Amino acid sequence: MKSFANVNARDVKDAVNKLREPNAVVVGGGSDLLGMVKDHLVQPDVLVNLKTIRGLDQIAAKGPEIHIGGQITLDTLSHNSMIRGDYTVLAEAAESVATPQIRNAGTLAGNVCQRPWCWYYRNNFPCFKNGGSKCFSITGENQFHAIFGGGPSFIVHPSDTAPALVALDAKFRVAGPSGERTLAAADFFALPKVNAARENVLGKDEILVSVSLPKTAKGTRSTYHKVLDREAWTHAVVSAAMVLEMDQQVCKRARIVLGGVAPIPWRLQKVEAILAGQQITPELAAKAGEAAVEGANPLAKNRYKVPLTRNLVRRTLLEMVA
């Protein structure tokens, strides 16, 4: 493995300045970065350690919002009583990531910003993600690739927490050389047609600092369901993050976001419109499931994701109102 220097950031501004050094990258928990270094996907000269910045691993209520530091570990996030009580979907998403060892080290920002796990990319094929001009999955092994939003790359976004954050209408605080900016979670992620080499709008010298969540409305229920191809240390084949604002048996408002099926967290706005103002019955849940897969464009080996997605949406809705 190539040698590199490790530098500790004093604060966010110092971290951004240190990223200007040649071939510098940020590191929090380091679980994804270490794997990428071992696979020779990145060969940094400088690691900018964000764990030394005070306060970036905390959860705090500020006015009507909850602020979560990007360096909080997934394990801490999943066990926080405030998050588990009011933002259950995020706690469940965090606790579903990989293994206990990884959740104890991995951070929220790292999970949101991790790179794809497509085997062509991870094995150094000259694909779009590796600086090439081809997606090998189109005619190759595409069992776990996108059925929505693909082209020219067909990766799926690997994060479990990202769909939950989009469903919660979170905001992301990003810092860079020009200062700080705040953007909606949904606007943070970018389809391949925007930039086939990247999955989000972060610049090379920008950092995801923190996440803020709006106060949940009375009657809000939420959950995260994830389908795996094995029991542990794997990413979602299909997942669903659901946030329902209920008035007794009537759904006043819904936000539903899929994971594992698209290069970004995939929001189902048509399904949300179907549910709004309605009592969720088995018939309505089935209708929502059908609407969830409208426009799906599966590849040769991942057609099974269509019925899997349809049934996951239907089943999760019924479980939420049971």
Given for the second form:
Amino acid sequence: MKSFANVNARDVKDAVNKLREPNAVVVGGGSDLLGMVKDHLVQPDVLVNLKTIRGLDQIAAKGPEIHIGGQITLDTLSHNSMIRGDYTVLAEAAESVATPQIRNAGTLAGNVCQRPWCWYYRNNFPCFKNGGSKCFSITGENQFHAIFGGGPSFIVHPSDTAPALVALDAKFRVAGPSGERTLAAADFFALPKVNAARENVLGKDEILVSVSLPKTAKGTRSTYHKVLDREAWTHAVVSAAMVLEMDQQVCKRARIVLGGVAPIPWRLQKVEAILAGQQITPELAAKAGEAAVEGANPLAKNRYKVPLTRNLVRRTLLEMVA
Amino acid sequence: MSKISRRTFFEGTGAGIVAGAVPLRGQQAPAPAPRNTIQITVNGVAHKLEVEDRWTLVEVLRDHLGLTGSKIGCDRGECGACTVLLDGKSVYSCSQLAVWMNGRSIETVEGLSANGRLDPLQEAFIQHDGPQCGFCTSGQLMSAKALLHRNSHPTAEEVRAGMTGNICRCSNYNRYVESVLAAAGTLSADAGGRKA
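Let's compare: the form predicted alone is above, so bring in the form predicted together with the partner chain.
Now the full complex is given, and it begins with the chain already shown.
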């Protein structure tokens, strides 16, 4: 690896200050960053280590909300009884990430801010993500690329926890030189037409500090279903994060967000509207599946994602009310 | 240590070349790589080491502590050959900087046996022909160790899930699963991948 200095952050303010050093980058678990340094995708002079910030790896109930420090490991998060019980979709999403070794090191903030795994980007093609002005997937090997929200870049967002957090209507706390701001999870992610070089609204000198989850309504159930192209250790081809607020057999409210199909977690508001106030029957689930793929714009080699998405939405809904 | 390792040899050679080269006009010598001192416990033994910030844990284990049981396969956190336990949990030691390890406790494959006796997992790996070429074996052992720490009586499905982060290019997965079940005492007559 190229030479760099590791500096340990004492607190969030200290981390933000240290990030102002020339060519500094932030590091959490390091699983993604160190690989990118080795592959010459990032060549930092300074690594600002967030793991030394006391308390940033904790889960705490504050009033009606649950606060989760961004440096919590995916393993700890997925085993937390509060998360497993009331926010199942997040526990299942965290548990579905990569491998035990990655989950023991990888953090929630790191998973959310993970860079895309498009093979053109990761192999140093001069694409939008690498500072270029072209997306090589459009005419290339695009079997795992976006069917929604693509253009000019067609990457898919790689995070499993991100769709879960959007489905749970989480709030993200972001710190930067001018202080802290809080934004809805859905507003954290940015389509390529807004910024083709990045996947979210974080400034170069900003840090995702923590997330907070609102209290779940009575009768809420949630799940994360992830379709892989092999049995383990890969990113979602298509995934669905679903949160249903049920009153007996009736779905009062639904939030449904897809992973693996768009450059951001892809919320299905039209499907949510179809389900609201209805009993989820096989017919309604089928209708929801059809609505889920409306407006899909597949590339030459990822058309299979359309029926996969349609069926995943239908089946997951039916399993949730079975 | 006065022993010449491959690393000290190359580093010495590099320094010689730099010192002997005629500096180009206006070109500065590269700044020395930042270093820090860390205190770590490896297999129960405390070490105080000066490390370059960019060195990974597996590089320090292998090149500076002589613990070459942990292997560097992909060096990208994908293959699992470098798996060690960090405070009891499995991690890819190629994806941890040594400088982050200050105050932490690490267990490597060399720490599995005690007083000349192999760990039950190692015995089971031998009994059930776990290793083929053997390159991934130390990582497989450490993942299995972490799994049994958390779940001392896993099912075959749980073993498979617990060891997804370790690739075996000889593809001897069934034997590895069988070995772990045998070590845990949960290998039933029909659960293994092999008939005796």
